[in-house]
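Below sits a lone chain in structure tokens, taken as the form predicted alone.
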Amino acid sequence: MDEPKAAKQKKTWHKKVIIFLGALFVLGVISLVAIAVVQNKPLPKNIKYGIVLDAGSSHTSVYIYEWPAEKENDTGVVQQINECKVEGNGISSYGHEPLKAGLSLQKCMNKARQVIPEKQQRETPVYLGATAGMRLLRLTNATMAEEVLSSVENTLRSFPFDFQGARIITGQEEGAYGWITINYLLGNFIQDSGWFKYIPNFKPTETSGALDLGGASTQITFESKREIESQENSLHFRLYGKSYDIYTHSFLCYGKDQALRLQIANSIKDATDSILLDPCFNSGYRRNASTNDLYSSPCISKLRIPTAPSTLDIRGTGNYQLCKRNVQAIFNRTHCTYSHCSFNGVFQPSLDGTFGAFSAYYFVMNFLNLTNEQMSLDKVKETVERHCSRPWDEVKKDFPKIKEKYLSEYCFSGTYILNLLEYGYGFSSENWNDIRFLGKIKDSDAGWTLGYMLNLTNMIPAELPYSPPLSHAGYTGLMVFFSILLVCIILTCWLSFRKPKCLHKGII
């Protein structure tokens, strides 16, 4: 009778074993998956973000970047987000209403509060660089320079990021920024990137030079293989593990639209009856031009003719080889202290490499259907001649869209790029090919502000990046020791329910 007892109490045994090994298996299972998934979710991504305006001469653009926390090389891989141009002038001509300065910067601050994450915006750095506008503004009168300043400071320090400061920047600061960004941008620091590749039959070298035109100045920066016998034309910069040595130099005054004053200023002294016959702008074409307003420039204000009128009807003619010898009449070419000169008395070492030419050198050429392929020196001139010699009323009717003031001015800009590169720089029919007009490559814009952020994110430091919560080796471990206790317990089972033939020898 105790036999079905003790086979009773044998079966009641193997069920509790059962089920414990069952809710194991179950246990094992569930901590292999969450394992699994905890260790493999996408982990979030490590943004830095940071804001530049550049507070031009005839406008200002604020510009978001972004950056990946943890760096390459000590340098932030930074890329273009975000742009808003900001309505109205630069902030420069707000010189007797400063206060309009920094008002006219809300709209677009308002736009990077909704671009940037909320919780990131504390921390958000931002700077606002003033160019030759501010320049020319301080040398005229200092006092109105500081009042613009501090009225964008107040403004931009009302939003919720971390100011950092406005300032007017250098010349070489401007030129050097430039040259950053774009061999950032043709990959010439990071190679893999392959950005040049969006730019047809262009092969850079080591580094491409930068040629930088705005409204009131211009720049040329390139890395030269000789001695630069200017110090103050000498730059030292350290990006992505490598050291650079660059020549540099802004020439204030000689942006398109201050070169366009002296060159009109030059012409006075030709005025009959306050008609001055310009051969830079299209034939039929008339602006009255104010010469107080002409003279306030301090650029132009060591020209002014005490006999000179008032007011000028200034009527076009449309004469390109008239109007490039009266472009190169604002280059002093007849001195040199140096073994080479560009002009002014500047030194220049000779043209090394490929150039990238941006800002008002883009949008000129560009217009005039000059970007797109590789043109001879002598064909682009014959564009540019082609254009003067339109009559205006044909150049509107074709260019509806365009404002006058732009419109009007594109024979003297086309004129003056083509001398400033050849007569001022250097350039030639032999080496006019090395040159490539640069708007945008792969959505960020050519101009100082991105080699400035590039810059600057060598003074932010590195951050590690978000990891899985187990290490490669902790990770591993727990996968195997999970899935050896399931085999454990599937192999247990089975030899619970199916005993092999050898544990059944003893049985008669």
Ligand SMILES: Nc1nc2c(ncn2[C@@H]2O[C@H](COP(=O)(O)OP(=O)(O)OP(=O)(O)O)[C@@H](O)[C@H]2O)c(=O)[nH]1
The other form holds:
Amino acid sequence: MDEPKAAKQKKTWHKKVIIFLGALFVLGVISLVAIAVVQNKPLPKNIKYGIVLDAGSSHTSVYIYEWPAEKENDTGVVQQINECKVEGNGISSYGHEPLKAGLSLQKCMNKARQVIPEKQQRETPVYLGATAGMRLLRLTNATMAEEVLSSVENTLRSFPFDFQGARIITGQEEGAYGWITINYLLGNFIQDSGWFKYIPNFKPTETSGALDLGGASTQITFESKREIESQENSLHFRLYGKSYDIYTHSFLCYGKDQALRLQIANSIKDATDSILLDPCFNSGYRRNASTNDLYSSPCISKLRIPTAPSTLDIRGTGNYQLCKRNVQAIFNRTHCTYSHCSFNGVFQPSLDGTFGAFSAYYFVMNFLNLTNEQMSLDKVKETVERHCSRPWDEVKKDFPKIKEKYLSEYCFSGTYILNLLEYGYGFSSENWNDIRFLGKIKDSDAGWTLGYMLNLTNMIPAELPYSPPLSHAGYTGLMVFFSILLVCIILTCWLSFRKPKCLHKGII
Ligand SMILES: Nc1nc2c(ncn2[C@@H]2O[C@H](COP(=O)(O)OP(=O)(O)OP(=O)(O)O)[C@@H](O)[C@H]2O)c(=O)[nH]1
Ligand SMILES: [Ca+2]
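Switching forms now, from the form predicted alone to the form predicted in complex with this ligand, please provide the structure.
Okay, now the whole complex, with that chain kicking things off.
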């Protein structure tokens, strides 16, 4: 029987509408997918650079860092891509010829021009931070220190970078930025955005303490859960939405070069006919030293004795126990006006958590093969003692390529590090293995320079930059997935619930 014409037309019309809507819907999903893909195509990598010069007492290093511009507030994105060790001594050694301080930086700064793309050099910040060597020069002769700084500033301004300043940083800054560097590189500033915060009892990782041993000063910095009784040792940071109460102290004159001078100066009284027997050098080792040069350091000048000879013929006897006695004599532990002190009357809370020990801690312990985390304190002591007892000509024969200045001082430096950590700071065999001796972390040097730049370029936000629980890609992906799912459900329903043809009215 023919269906009424109108009913037939209506059905055809219905069919057309449904097909049209279906096509529209599928088109909508396709365009959604296309937008998602286009929207999330990786942005052209926009890399930024930064340069920091570490003008230390013994030498200067030029570090170049890079990071993806669009992620600069994320943690762990900045990495070191180059280090250039400046030839010669630290800038503080040019007090009498300040122009040479600036000239000494030329070679490494030219290297930086080769590393950083020319079109980005103008916007690349350059910072110079000078540490304990310049602090000592400023104590001795502030004018000379100023002349050295202006010489390096003139040199740095002559390069096509964005010069941001050359200054002597404080010991507190040096400790704080070293702490920021290693925790940034270790990923301890976890941003608890995303799903982390929904995990019950999620605890961001603890931070690591920072131990920095330079040539003229040494720093200890760590997060303290206990009250910090002295204001000068107390820092408060707010980083990525978390607060940190930090203890830090910088011991000027307790870098390993100045400590060696202190040890020698304390022994001059025992010299006979200018010959000084020193147990901190391997037996058979000899070096001449001018006492004027020795006493020229403000760390030593107060130890001058009238009977001191003008030159010293220092002869090694390689005796670890006697060296240990001499080294311990430079730490004053007789007075403390706080509940607890490290040495020289300086407050120190009890040592908490793990520590990263870098700079000379690493150079020395790495040479002595003592960076293995499982090695006991007793074993470490035995190793240093054994090295001290080796005759100098045997040591020299075994390590012909190592600079004599470094090689001759490993007995002293090993003994000094052990006593600074144990006798000075209070580490013991119980927490010795909480110390990690670090050279680099993920190809970036452990040291204050990265933290310094992160702070000055505001790359570590106090509060967490808002980030939705899902990344954009994740959000879009889910949207597309559920849209397709919806289409499939609708199609399935339509196909399975529409009336089969044979049931259509009028057919049966
Ligand atoms: N064995 C060894 N010693 C090194 C090396 N580089 C530097 N040193 C020595 O280690 C000590 C510390 O070096 P740095 O960390 O550069 O010290 P610095 O920054 O010049 O000194 P501060 O201004 O006090 O921080 C100094 O006595 C250096 O002579 C190295 O590669 N091997
Ligand atoms: Ca240093």
